[in-house]
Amino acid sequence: MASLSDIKSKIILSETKVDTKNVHAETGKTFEQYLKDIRVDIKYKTDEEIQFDLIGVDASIANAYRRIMLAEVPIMAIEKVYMMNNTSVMPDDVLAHRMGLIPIKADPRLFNFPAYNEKNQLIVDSNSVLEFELSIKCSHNKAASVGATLPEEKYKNSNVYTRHMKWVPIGDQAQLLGEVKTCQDDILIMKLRPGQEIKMKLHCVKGVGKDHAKFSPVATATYRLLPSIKLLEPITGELARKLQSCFAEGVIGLKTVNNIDVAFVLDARKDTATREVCRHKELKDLVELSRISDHFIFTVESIGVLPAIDIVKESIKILMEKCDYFIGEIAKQT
């Protein structure tokens, strides 16, 4: 018989509905409790991409997490564009927003959140503001065969790519910064014509995802939660091979007994929740499927400007403020 401990720590999926009803127990703990029952591990690290597990919390705090990675992070991004020049098929706003989702590859720790004038004009200074230029045309290559059909043969500068932004240091941004460029250098920006000729000047700034998307600094933050397969009594034969074939690979594994084969569950946590057992009769009451309430499959992809691990890591950091900023409000009121 399970545990009162695990039937409220579990959401039971059956074939028609999902069972939450225990999940919101009380479970009787004490802060301090809480506190030491609360765990991250980290499954695998890169740069771009970080996929960690967090164990003991309750749906609330691993969404605000969540939702802070998406809009609260600050980076920095172009929000102003001064167009000297577009002859190309590309009308200026469209241009210009295209410039904006473009991620740049700046610190922004290192920066202030930007400041305007009174006629709301933004105060360019090396503590808050990126400055790029863009300056291209595009020409006939007189160097191409005379059967070439391609337009990068047949054309100087056709297609225009990030790699062509150039970076302008504003004060002693050189020095204290170091190099500063875009997240990738092969982004397509748009494509040029013979006589057509880009020329802007970007500012970038800081900001967070909640006042734009572009400043968001994750492609993708998610959360799931860890799979749970119980098997109720021993699966064998053609019936082990069948419950094997109802998940995804790798769930459920094989093995032989006096040359049978047996299921058993070899790893839970790849199951993809399609609940497929649950349309056979001879197997849907052999199994039980549940998701763990307080354990969190954390997939967090950054574009580029920050290591994953530290969108992490100060996602962390403002929800801390957050909370000593409540502290301090509700002890005003006491």
Given for the second form:
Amino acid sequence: MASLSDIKSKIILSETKVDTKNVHAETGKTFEQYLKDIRVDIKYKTDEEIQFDLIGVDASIANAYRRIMLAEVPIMAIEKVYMMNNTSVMPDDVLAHRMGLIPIKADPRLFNFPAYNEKNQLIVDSNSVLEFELSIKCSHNKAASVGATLPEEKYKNSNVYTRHMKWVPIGDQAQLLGEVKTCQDDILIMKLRPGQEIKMKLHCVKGVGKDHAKFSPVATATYRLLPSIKLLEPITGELARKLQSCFAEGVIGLKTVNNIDVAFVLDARKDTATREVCRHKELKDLVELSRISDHFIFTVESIGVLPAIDIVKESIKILMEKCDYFIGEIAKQT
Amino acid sequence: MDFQSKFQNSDGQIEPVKPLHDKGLLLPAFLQLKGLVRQHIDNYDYFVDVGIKKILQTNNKILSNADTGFYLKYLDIRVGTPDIEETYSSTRDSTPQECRLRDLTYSAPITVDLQYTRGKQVVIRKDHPLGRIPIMLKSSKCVLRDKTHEELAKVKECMYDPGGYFVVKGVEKVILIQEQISMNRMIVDENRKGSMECAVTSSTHERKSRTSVWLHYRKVYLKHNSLTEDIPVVIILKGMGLSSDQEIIQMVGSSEEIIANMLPSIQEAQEKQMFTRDQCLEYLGQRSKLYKIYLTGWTARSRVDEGKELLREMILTHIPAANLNFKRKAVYLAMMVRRLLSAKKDQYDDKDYYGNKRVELAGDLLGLLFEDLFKTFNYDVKKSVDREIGKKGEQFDVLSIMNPSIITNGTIYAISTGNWNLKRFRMNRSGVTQVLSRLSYISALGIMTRINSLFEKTRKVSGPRALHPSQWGMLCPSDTPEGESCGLIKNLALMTHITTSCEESSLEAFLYNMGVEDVLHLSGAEFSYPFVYTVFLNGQLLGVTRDYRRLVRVLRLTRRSGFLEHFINVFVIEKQKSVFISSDGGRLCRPYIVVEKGCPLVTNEHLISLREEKMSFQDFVQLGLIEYLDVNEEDDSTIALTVDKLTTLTTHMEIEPFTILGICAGLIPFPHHNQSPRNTYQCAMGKQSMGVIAYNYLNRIDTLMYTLVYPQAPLVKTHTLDIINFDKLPAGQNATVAVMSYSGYDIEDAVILNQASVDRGFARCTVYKKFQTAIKRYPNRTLDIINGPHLNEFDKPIYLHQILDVDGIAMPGEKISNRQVLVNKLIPEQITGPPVGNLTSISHKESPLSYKGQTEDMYVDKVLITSSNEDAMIIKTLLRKTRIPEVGDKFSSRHGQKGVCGLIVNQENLPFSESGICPDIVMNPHGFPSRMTVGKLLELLCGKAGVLRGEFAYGTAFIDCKINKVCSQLVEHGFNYHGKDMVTSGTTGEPLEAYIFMGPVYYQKLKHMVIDKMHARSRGPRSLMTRQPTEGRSREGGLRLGEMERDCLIGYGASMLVIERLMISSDSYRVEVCNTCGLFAYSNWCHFCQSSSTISSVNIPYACKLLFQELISMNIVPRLKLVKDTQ
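Could you drop in the structure for the form predicted in complex with its partner chain? We only have the form predicted alone so far.
Below: every chain and molecule of the assembly, starting with the one above.
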């Protein structure tokens, strides 16, 4: 029986290039068949990270999800910084930029995109804007021991963290949203010294990653193709051990047959495209490295605003909306 | 463990030498001892502590012609500590930072103790001010000397600031190291006429002169500036007291060849009837130029005396002629003749040999300047004394006429303009000082190690520009500018030390004790004996030695054991049978590990105690384990680069090979893998890269300052980089670079940036600009005033005054646009004339300080209101703008690979690797084959391995980084051995066909940004005289359609376009022309013809009209002949 990897079209990783000649658009499949073949396997899931296999779709589909997750799933981020006082060493513009990059734990689905008035000022209302306040002053710590040298001990508020930011509910936000805060409470914003003070009002709005990276809900969303390794000839003994060392741990296994070590592919998924075998003349022609062209191993790392799975779900929704829009446009044309 | 016992312990057997693992520790120890700019500071210290006293001693007396009883004698001189004159009589200690901010000079008073006569009394006065002298930062007089980091922070100074510069009128100035040909040394070369000459430039405290002997039709002549014609050398020798031809021959040399060559010269003297000494001296006296003016107290003398005087004072001045005994001079001159005669054609001395060069530093130059000013000062005092002393009235006190401003202003003027015009020393140099470039930390350090050569830039000779082998280890082979000053401006290598002069007299005595026979006791014939070697001390002929090997060995051993100065160097030139000993200042030297019998004296035990701080670098030198060699002695030694290169002949070993590079080249990782010019390019570019300039940058108010918002220490470091603390004050960021083509916006070295990286702060920089004005007080008691903002009819400030506070000065934090006012200053209409009584009555005119920045709005960062030295107030406003990288900004890696940003791409469109890594920068691979910057490839690999292992990698020059190991580390972490990742296209989602070389590379953002360069104009200002558009971006000028462009249009036949470009869009002007006389008419009336009948109106360029008028004013009549356009 031919293995699954033999049936599917393969991308060959040769020594010098990625050979995509064998990849053909699947023809002769009906839409229903196509749909039937699509499979999603969630391998690993936490709030921060999700890993799932997307099987049986074209690269363009998988890539669309990746691109949407990076650039089009909206989240809330600080957009306007009203600087009341800043006597720290950090210039206003740099501080404002830093504030923008802080992930805000607020469900973006509960908000509208911001509106601006004719003077291009943000219209503040409870449906589209979150307000924070950061007001902190550094002072000498009178309780510090005499010989203290650490700034953290000598001064009060010498380090400004995200936990010092205070949420100011607008309207009935307190009832509707519960508690809104930053995703991590220990992001160091800046350092202060006695006498220095910052006081600012921060407005968060909903936005998308293609406008600014601060609106991107993911640290990264990426995929790789499922590796497939085929041993073209039986590899035994010393060579087998060498083969094993050419791959990451757990890719190649050894079994003893008649007191000889024989190599077999234990778990090709763990391969990371090091292509180390290609550097060994004696092994080069015994192994075929390839990738399954329609098996995507997705990894989505959330920055904490949304659970990773929600980001994926949102991306699916957005793609569907786009499709609906397009179908509508096409229908209008014809 | 002293040197002697070590020497005896070794039994002559060569054992395999153990590798010295921590040899590199010696380098930081060396730099810790001396600091990065030790050469400047040492030299300045020598001047203020020793040199200035010597100058005083040679000029310590002022006498008066008017009153012979008067005298003034300087007893001692001191340089104080830097202070600021608060009021007329009180002073206060100053700090460099205060001087920078307040535009003051960081200077200290020079005080003298003097003894003088007041009437009949003899008065001794202590601590009388003589003037002020700028103080070099971190010198022995500076308040920053030997301060800890905390103490430096208290005086608002950066702990990594090298010092070695001056603060003059608030500007940081560096006196560059000046290179020149060595004085007092014989050099055989071809002269202008193409014949051979042997020349010496003598330099003493009193004067500088050049004496040469040269061959003319096989006869030897002496040439000197103070002689009207060239004199046969035999006549000079006879004039110096060599009585017979035999004696002359004996002294010049008695080999067959030399006798034969001398014959024509002797014959000539014979023909000229020159036999006795007096005859010769008279002959000389007749041909001496009017040198008398230089000598004080000159009275008419006989020709013979004049000849003697000439020989004593002008010829070979560096050889003393005590009691008119010319023996030394004669021997020296004979030696010159011998060198001339025995030198073969094409065996000239190499002028570019670095052993023949000396460098002058701040202390030397200030010494010259001070001596000149001090003499002027004394001359002034003498003149005033002569004038005043006889006068009746008050008791004359010389102190009242001593004007300290001569020295104060003289030094300040020289340092702030860089013009060293000293008539007494016939010195006329400009560009001696430079503003310390604070563009980046590296540029500041780079300028401190720069050596300026006095060679003309325009001359097209390669010799002085070429990298001479003798510069090995002393000068950086990479760091030199491109273009006209290529090779003339050089930089010191990391370990180079510049000597200051040591005491000569004790050394001289030591040499005589060592068996050197004084010239005065020699007949002259000894020079020709086979084993007799001549001994020179600093170019002066001392005597001969019969066992030169012993002399040299003893000298070196004595030096190593610390009984002689460490910077005394000795070397032998076998061909000239001479031993040269130098102790003069300005020689380049560097430390080496001493090797005895194939075994380095520095052992691992020593290095362990160095690490444990039980020993310092000075101890190594003191114990004779390490010694300093100058270029000449280096030439005489056998130096092993590494332990495995040691042989029995080896005399020294390198401390670290990478120290042959300078500071700038030391930052390049793997420079030994790069094509050489690439390293040179990086040396120039490193100085333009943005980063943190110093820890105190927020306290500085510089005219222009660039800082990087998020600077990073490079992942791939070098040892040099650690030593100079570049990782503390970095200038660049580690970018993940994908070497691939993308989009076509990356041709011609352009790079593609990742929008997400830019959003997150990659290559973001802050620009600070200073705008400054002074509130002055004028002679008529009027003064400038500042008014509050002008209000419009709604009581709101007018647009231009929008950011002004009520006091009329800009508010910090406000955004400012082009032409808006920063300080609303008004100056009085009249500032001269008699004092104004009622100050309220005078009228003022507006003279605001406004912001000029057409392309960019900025923010007011801070305002400083302070006073400078005079009672003028100064207002400094600092503007700030954070700039986000954009298309057109310039970037560069550390391998001379510069490029502008061609496109900024959204992250989702960029390729990503297996592990999801997206590049920050995409770089086109075409940048590699022709540039051959293999170092960059290695940096990428080592950086990638380093980042995976969580440690810094090292790419120090000449150190084997074991790239195989690095690549294996990549494999261990699941990456490809060659660093080439499998990536997926961000646009199609399919894998790219090629594997992509990807990893971190340190990228610098350079100061050239489009926003400072972009320029366009439709209409705009025109120049006053010609009414043509102005020129240049700063004046919002037009873009010139030049001659060549015009030629193209004419060639193409686009005549209307030519008219449009050159006249209509430029300076078209309608004039009326009288058809009868061809002259300009005005208001339809020809003033020449007194008629209005034939007036036509035409358009001509205004410049053309101007030309006609100018011609008319010169009585040349240009007549315009108009013809009707017949179509």
